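Given next, in structure tokens, is a single chain: the form predicted alone.
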Amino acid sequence: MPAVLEVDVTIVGGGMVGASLAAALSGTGVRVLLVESVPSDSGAQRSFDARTTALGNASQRIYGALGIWAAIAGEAEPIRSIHISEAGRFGFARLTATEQGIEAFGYVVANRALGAALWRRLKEDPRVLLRVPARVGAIDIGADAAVLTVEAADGAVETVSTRLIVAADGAHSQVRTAAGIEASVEDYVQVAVVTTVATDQPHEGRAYERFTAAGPLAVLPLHDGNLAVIWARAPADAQELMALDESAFLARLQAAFGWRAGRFTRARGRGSYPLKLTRAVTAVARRVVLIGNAAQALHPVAGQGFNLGLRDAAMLAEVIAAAPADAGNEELLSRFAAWRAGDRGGVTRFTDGLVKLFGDTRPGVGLLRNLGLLLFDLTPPAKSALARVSAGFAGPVPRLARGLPVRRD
């Protein structure tokens, strides 16, 4: 009979945030085991695809104390101001990062740029076991410790038995369907069309965020010089801005966004994706933990959603690191759940609250919208609340993000 793998630790999903989590581990002494059914530098991998990630000021410390921000700061466009707007009003915010102290709201990254660092970081680390790639099959999740298997793509199988279970797996989580845990989705009717776009004027790090009707319209600074578009629309519309030629595209997304970032020149690499808002009732069960979007997948408006996956990622590391024994006892995993419960809430309530003030077509409500947009201008202690939104929206920081090792001193 085949001997049985024993690790601590098995995430399932090696995406951003699963990476992110098996480097916070690595070093620790918890033997982790990484299961993914993509290889990192495949055409085929989504998570390391030309899509791009703004990464907050504490995204930024929690790669920092993990020794990969060196690795891609080259290719970390800082974002030194914010405009924000609405199509066909005349209200306006505008928030600089030196009237906030501060250096950047946040640092602009390719995925392909982060996957590949995070990847090289694990596989230099024999700590860090990697299935690559490999799916799960069965999971049988025990009172001490849970078994499951692991289809290698020779069709291999080997049997591992884990304290605990990391789903990393996205919205639509195996482990989360296995662990029994239910999960609510709300499709907000809309396709986000992304791509790359270059413009006749030097960006100066300015990002913007423009409510259309149709949904938001974020356009983000790159360290090439060119500029990130996120472009949410309804289903039918994205089907057609996709089917455009290059001039007729350009032409759209100009008569959409205005002339605020110059005349856009070129586009490339453009994709597409469904905008839903996906939350499972728990974060927590039985020898299991989901994290980012198992545990919630948000719209890209504010860009928080992998922000707070990240966040997730930080704090499970430091609870597992502080009580490494048994690292999915029910101790532990309730004291991560409400850790986080509070930062979780607040940020999935005030995405989807965005998308919703935004896209109310009430009447008046446009005006109030407006209104306080200009209010928001004019008033700095609330510029200043949304600047440390980055750090999180309730509960403890975790270390990493204060730019401080996983295990205590």
Ligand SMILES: Cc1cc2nc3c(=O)[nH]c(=O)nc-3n(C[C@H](O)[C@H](O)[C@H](O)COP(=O)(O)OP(=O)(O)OC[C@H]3O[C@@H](n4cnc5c(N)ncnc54)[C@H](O)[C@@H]3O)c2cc1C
Second form
Amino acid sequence: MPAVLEVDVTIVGGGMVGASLAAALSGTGVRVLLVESVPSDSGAQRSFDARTTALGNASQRIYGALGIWAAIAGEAEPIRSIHISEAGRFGFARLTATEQGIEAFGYVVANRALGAALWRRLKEDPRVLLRVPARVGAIDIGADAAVLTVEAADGAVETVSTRLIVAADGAHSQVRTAAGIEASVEDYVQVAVVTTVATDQPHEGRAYERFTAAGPLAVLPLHDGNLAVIWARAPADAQELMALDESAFLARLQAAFGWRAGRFTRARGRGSYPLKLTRAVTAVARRVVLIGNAAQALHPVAGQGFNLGLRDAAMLAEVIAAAPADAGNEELLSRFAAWRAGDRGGVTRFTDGLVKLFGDTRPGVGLLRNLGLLLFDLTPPAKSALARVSAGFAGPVPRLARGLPVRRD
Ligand SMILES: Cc1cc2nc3c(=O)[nH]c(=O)nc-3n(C[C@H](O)[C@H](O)[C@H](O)COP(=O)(O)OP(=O)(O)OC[C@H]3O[C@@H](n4cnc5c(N)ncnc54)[C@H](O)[C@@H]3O)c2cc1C
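Return one more block: the form predicted in complex with the ligand, after the form predicted alone shown previously.
Okay, now the whole complex, with that chain kicking things off.
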């Protein structure tokens, strides 16, 4: 009979969140196996594709504490101010980092750069076992351990016994289904069109969130002086935008966004992402825990999805490292779920509420939004509260997010 590989934790999915959890657990003494179906440098890897991610300050601290930040800092652009407006209305709000007493609201990094840094780290650590490209086959969950098969691309099959399975396999999580955990899916009937544009003005670290009747339009500053555009539209509109040539696309973007960032002169590459809110009904089951998009996949409107998933990973690493004898015991998983509930629920409601508030076309609602934005601009406590949420400070804060090591020694 072939030998069974015994580990403490099996992470299924080595995208942004799963690879970050593996990096957080490396060096803690916990035996980790990471199974990923697509190599991080493959063009087919959707987690580390041509998108950029706005990392909040808590995320930046997590990567700092893990020693990953140094590898990406040179390519990260600080967000020094945020400008929020609504197309066709007078109200707008401005948030500046200096007003909040912070250096930046966050940092914009290329997903590819983050993927390269994370996977470089994982390949350097012989205690993190990597299976890539490979997929998980049958999963049998028992009282003391779960037994699963891992199928490599060359057809080789391995049997693994693990104390805990972490589902970090994204919004369509196979592990979530295998564990019998249901998820609700709400289609926003919007598709995000993502591209990078050049302008004739320096961006000075300014990010923009512009709400339009068809969906929000976010513009983020990039390290090379360009801007990342995330433009949510109705599906038919998005399809049309994807098919336009560069100059017609730039003209449509300029008309929707206005001139506050200058004249758009180039648009490089375009990708499209259908937007849905997917929420697992529970974050844990026997010997299984869900993190990142497998637990909650959000609209990108406020750039919160990955930041939230990274806090899942940071908290889970902390809880596991504190009780390495049985990484999947029920009490540990319940504690994790309870600690994460506030942050997960709060950020999900905040993001979903924002999409719905600005998508509401009932008479009078637009005027109220305008007054809201104006009042918001005049009310320092509201601005500080939002700045804190975007920085990742709702609920208990993981040690890594405070710049401390995973383990308390
Ligand atoms: C347009 C857009 C812009 C965004 N911008 C931001 C932003 O600025 N800030 C922010 O915080 N968030 C942002 N997000 C959200 C962010 O992209 C997600 O939260 C993040 O990708 C979640 O990472 P994940 O690792 O949980 O899941 P995924 O990225 O989906 O990764 C899942 C991984 O699991 C692997 N996998 C899947 N099934 C299996 C299997 N059976 N076996 C093995 N491996 C498997 C996949 O290959 C992949 O590597 C944005 C999202 C979109 C769509």
